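Next up: a single chain in structure tokens, the form predicted on its own.
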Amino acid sequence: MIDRDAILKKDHVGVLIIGGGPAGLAAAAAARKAGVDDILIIERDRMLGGILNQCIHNGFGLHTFKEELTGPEYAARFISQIRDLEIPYLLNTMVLSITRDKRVTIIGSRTGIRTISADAIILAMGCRERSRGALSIPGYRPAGVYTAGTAQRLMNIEGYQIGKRVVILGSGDIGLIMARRMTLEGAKVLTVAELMPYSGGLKRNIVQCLNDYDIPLQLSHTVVNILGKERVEGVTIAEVDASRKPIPGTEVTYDCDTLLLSCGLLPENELTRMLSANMSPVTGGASVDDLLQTDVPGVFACGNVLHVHDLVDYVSEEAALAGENAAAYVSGTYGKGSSDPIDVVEISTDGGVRYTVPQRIHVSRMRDSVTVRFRVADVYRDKTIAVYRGERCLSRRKTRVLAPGEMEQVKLEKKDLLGLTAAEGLRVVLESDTV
């Protein structure tokens, strides 16, 4: 059984986790079977499963469980798997601070103001929603402008119908998903307007959220101007042209009482620019290598805090690495201690890939295989994924559309990469398909 009265009193554990969502959970449960017994889960909200208690919609676990679950039904899953590991847990509980030195301070109505110690940390915060204020968006400020996870919470954990005539400016999947949602509590969703020429969703979300439920989606269009002083009373949408500019005499107005935004999602990483750790300007997230560690020995980063996935089971696969890692850190068995920058390569990127995560091979000590995730720039067809050693082809796999909506990935294999050095190189690119 938890000592819940000895967890108030800790102040150093083996494996510190911030962050009760699905990244937190399986991290905990990995680095718990892996062998650490001293592991402590902060999490700020007042329950654990994070995002996933508002995600009722079902289509997840395909991976994880090969069965299609809800987002509650996913997070319980894990929650059941912390419970019987008996890995301990602080909810309602923030982070005030972190530092290089793996030192936590800690606020809480149980805990008050604590400084705990580690000797690993694992960050997996998540990620938030742009909001009306990081859009500029013109116009007075009117209640009924909500984020589409705000929306989605209000109405799936609240209980509250907050709308009857909408319109969605983003489509990232927690807006397409809203606009079922809001469909089926009898709302009526005028439109879906998509800055971008092409949608920010996965496919299968435009299809079952949007085409099935005859929601127009207008791509290469934003808000220009939202009406109404006391509440949305109505929304004004134009066309814009290649440089995202709106085209004068394109203006369209909407009667309607809410305006829902779904236009991207950051990841939640003022504690990792709190330890100065190495960020990458595409992801918004850390840099890390192969282990999931950042440039800060001990302290891993993993599932959305790091990069936003498509799929919670891409989350959960990615943060069991991290737990493993850390366990093994903690341990000494693997990857602690020496970083020597000559064994140490760095994937670039080319043809329309924006980014990789990890962004660097630690050759001599990584895995026997090493999954790589990234993301398009652009809608492409008849395009082939090929990674590059040097000049030397490693892999090569022919695809018929990428979207920057999903996420891809390729697997490096060890013994491809025995004896690789900077000077080589490692590149992940896209190729015409005749190549």
Given for the second form:
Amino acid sequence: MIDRDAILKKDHVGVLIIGGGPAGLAAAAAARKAGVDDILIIERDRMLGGILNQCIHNGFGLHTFKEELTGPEYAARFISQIRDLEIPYLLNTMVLSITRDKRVTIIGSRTGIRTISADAIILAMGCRERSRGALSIPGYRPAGVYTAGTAQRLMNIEGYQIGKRVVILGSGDIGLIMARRMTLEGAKVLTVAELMPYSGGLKRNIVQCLNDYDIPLQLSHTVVNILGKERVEGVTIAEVDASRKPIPGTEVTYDCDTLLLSCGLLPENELTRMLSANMSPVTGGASVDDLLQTDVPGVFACGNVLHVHDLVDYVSEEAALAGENAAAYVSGTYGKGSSDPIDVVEISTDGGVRYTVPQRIHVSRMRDSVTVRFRVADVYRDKTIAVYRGERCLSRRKTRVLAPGEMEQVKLEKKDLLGLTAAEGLRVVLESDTV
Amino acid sequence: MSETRELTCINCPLGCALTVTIDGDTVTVAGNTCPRGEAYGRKEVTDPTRIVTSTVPVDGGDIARVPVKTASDIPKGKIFEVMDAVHTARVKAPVKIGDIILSDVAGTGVDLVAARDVAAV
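I have the form predicted on its own already, so could you send the form predicted in complex with its partner chain?
Up next: the whole complex, starting with the chain shown before.
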């Protein structure tokens, strides 16, 4: 049995995990299975499971469990593991600060303010939505403008009806899911406007959330005005040109009471920046090595705080690896203090590959194989994903279509990389099919 | 008299534009690049189904609403009838994941089940 009082008094743990969402839960379970006795999860919400709690739609876990679960069901699989493995956690508890010598100050109604030191820390704080302020939409500031995820929480967890006539800006998956959700609850979703010439959402969501309900998706369109002083009374949408500037004369005003924003997710890295960890300007997350370790030894990152994922299955997989690696770090099996700089090779990208995670590998220390995940900059047809060591091609895979909304991956084999130097270089690139 | 429908395949990011022709008992799918597209197009015009998810209010629980889903997919044309039934439901805590909230919801032969535990407080 877990001794609740002992948890509240702890001042040192082996592995401290910040965030009890899908990443934190999978990391914790994996660290325990890899032999760490002393784990603590810090979660600021009143329950474990993170964003999955409000994602009541189905479609989760096809890769992991070979069945289609809802978000809460997917979370429940991991929460029951946490209970079975007797991993302690603190709810309603927030991390205030973190230091490079791995001391974490938390605040909670039951713990008060306390500082806990850890041998290893796993960052699993997830991400936030891009807000109206970050989008610079003109117009008044009436009630009725929500990010899609906030609306989702208000509806699905708190049980509020958000609005009756809705316009959605951005075709990210949460916006698409909310278009269907609000329609099922009796609202009229008038249109979804997307700035880009392609949708950032999954095909399946376009079809099952918009097409099923005859909700029009207008690509290359954006919101140019919000009307109404107390409550949203209308939203004006205009077409944009190739440089994404509104085209005068194309404005159409929709009579509505609600505007939802589904315009991208931003990893929530205030704590990571407090550590002065090296960040990737592309992902908005920490820059990590093949162990998913930041440049602060013993601090690992996984899930959406590291880079925004398309499927939770990949979050769980990545986080489990971070958990195993943190366990190995704590037991001294590998990774600890070994950062022979000669051995570190940054992965470079080209031809539309925007970034890779991990960003660098330690060849002599790496596992037999390492999965490298990445996203592309545009919609590409008939491209080949290739990995080069110097001028030598290590792998090639043809693709029919690549899209920014979908994560891609390649596998690096240690046997192919032995003796690799930074001078030689390792590249992940997209090439046009020459056939 | 044949009928033609334009669909987007959802099996992979390719999103093939399918043209499905229904001529009496004969269904032909064009525009697909793989057998999954053929199967999808055929099912979408002959027997389209969806899983429906929503929430139901809970009395005396540690959270206000319990997420629910149809235990399996139901005919697409019955989605709003299922939702009408969902809107009549109300449960008492505790609720266990998988508990039947409404049996044979809207005459579909499929149960509406809870998608999470709700503890009584």
